[in-house]
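There is one chain below, alone, in structure tokens, taken in the form predicted alone.
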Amino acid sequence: MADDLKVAGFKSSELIASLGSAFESYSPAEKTSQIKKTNGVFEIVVKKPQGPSPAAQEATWTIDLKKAGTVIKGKAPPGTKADVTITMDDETFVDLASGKLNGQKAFMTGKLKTKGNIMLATKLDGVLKGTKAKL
């Protein structure tokens, strides 16, 4: 499942699977929490500039942490809309997850733009943490 999630070129493919992986293996208890706590669709927009001519790359996934508690690779299916859309570069997405930058910080320096609910974008970052710690 997790191999599903990666696309080649991305740093951050490897981070979207990690975090698919730590969502297969939460209890339903901790998947239950998480949705409560999140409840909502994050899709995340990951650009990267494609060698030396100026058109960019870019990979799609859907976090659903409102009724599944699941990663998929695309946009969200039907019947599933997203409530926040985040686009960043590969490189902020690898600073984030990894804890060197905030979400805030990225959106305030226009590292990261969001489309949707704003409020909700915020819990990305908790989100990122919550399955870091427990890979």
Second form
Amino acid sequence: MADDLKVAGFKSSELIASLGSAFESYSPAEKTSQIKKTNGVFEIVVKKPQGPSPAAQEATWTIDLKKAGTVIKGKAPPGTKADVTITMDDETFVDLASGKLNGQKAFMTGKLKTKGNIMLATKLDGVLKGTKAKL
Amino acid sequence: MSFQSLISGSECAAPANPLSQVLKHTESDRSIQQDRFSGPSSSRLHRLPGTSSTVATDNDLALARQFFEASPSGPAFVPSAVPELLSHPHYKDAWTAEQQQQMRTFELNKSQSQWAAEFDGGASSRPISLPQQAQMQQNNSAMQQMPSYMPQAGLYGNYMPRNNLYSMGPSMQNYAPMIADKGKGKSREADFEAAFAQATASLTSGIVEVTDIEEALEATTLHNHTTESDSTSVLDHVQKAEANPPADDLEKWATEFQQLMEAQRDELDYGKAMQEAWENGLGSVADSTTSGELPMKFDDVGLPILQPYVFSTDNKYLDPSASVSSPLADAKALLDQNGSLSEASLLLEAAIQKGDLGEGGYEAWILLGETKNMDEHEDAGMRALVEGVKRAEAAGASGAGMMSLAISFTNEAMDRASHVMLLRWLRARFPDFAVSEETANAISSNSSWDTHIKVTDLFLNLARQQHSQGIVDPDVQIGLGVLYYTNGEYALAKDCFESALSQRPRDYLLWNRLGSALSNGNKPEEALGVYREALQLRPTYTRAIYNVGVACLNIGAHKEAAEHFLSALALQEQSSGETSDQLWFTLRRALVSMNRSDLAEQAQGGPKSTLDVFRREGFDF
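Now that the form predicted alone has been shown, please provide the structure of the form predicted together with its partner chain.
Below is the whole assembly, all chains and molecules, this chain first.
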């Protein structure tokens, strides 16, 4: 099921696919707590300027952490509205997910462009990063 | 670097690519590990601040020599250059060149004083100098970044007056990505040189790009009329403020950023925004599949509004026929003797319910909160701490429980709440330390990015002040560490926790904090060594066991991770307390990563007998 999230040629798609399967494996209680903490629908637009054709240069996914707790390919489905649209390069997304870059720095350096609720974008690294150690 | 990111993938990625795990092992820089953490020798670990400072100094001497040789003109260049530049017709170009030069000389000044201090002070100067060193490194990467940053500034062109391009420059040093935060010596040196060479090479191209941006700005900016006078005043500012420009500019930048945030929000078509709000509102009411939970609500000072603490229903210590002695005293004794955390929490709950609240009416609550957090029940711990802190403030106790509460907020990703609480701690513990009205007001209203800057600045200033008096206050270092950790700057956090540890080598909470800074900073092997120290001091420290499991997960040792989680759960089940949801969640993740979804189904936290299932499946705990 997570395989339909993949888009060939994008490194990010592997990460998104694993995020999707992680979401699927959440127990209802865990999903609830994630939704409560994040409370937003993210539309992620990943760009790849070196793509062979215009179609291969951009991919969109929607991470719904407000109602359903799912990851789907493409824009938000009818009935759900994206709270923030985040546009970035394939490389940037990979760095964000691996923790090399945090959302704030990416934003400052212009690697990340947002439309909509900016502060929600700051929660994105929390969403992407897997299991964190506790202080 | 891109190859690495291609292979390694995210922390939460299923191990579809075993190569990634191997690479993770090989890629980590073991120089630190060899210096400090190899082998179980705890004495070596206790000596760790001293050991590393000698290593650092040697490398820094080499770096120092390089720096001094590279720019002999140094500080003298700046003042004479500025009046010249002011009259220059193309002051924009000269301004950029001057700015970059200023950056370098600023670094030079900083590095000179810092290394001088290091020659004299040794260990005592280290706590401050290390964060500075890391910042210096950021400076270099900032320099490298700056020419490329300029074009990006066009993004903000619509909203910011031109003079603020400058103010964003030096403050970049705090926000440039941290390159090579592995290992102290070699990798840093290499990057230093690389960054320097690149910056010098790209200077000319940088200037050309800025000119284009300036033109683009003029076409689009709304604030044209203010630019001329502001720019000259900014250049004056440059001339005078050599010693500490970043602080002022950070303030300026922060307010500009705040305006930017608000401007972007206002930019939305109001009618459209209302429409969206309506739709979203209606959507959640009509949607029958909602979880039913409301989103987290915050009060007007930025703290979350939580449900009150829920006491355990089956607490044997509540039985009136139980021992006459104080449950609070019993709990404390149990904690001192390394006893079960779950039992201790039950005793504390009983104490509270019986009215035995300890000092000031808050002691038991705070102890309960801290114990719950150690036992990996963050939600309960947070609620107990909120109650405890409230009572402590009423009783006038200077900051009791606040640090623990701030840490709790950080763990639950409530960044701004964490900043608010840290500021409160600072003001309670250091009432004489000046905090400007503006800062105090901004904390409750501005974004977490802004509050981070403000509160970090305060802590840094306090730390510097103490350093000049020859004090190293571990609590201030911890506060600073928590701030950096919350902001994702794990290497800086690590430095702060290490310096605090040099003062308190037996503080198991501190060891755990250091471990987490390493673990989240992508150094799981080092983290493991540190967590083991914590567990040696406190074997029942559930959270540390959880963290060991998480580190194993990140290394790719899924079965070991599951075993750690299971042993933590077993510990909790032995006592009469509840098991931790967080442990179950993460156990499930480990099981799914092992492709054992069947077992994951069973890991739901139901009746007590479920753990044996895992023993039968070959898990050793």
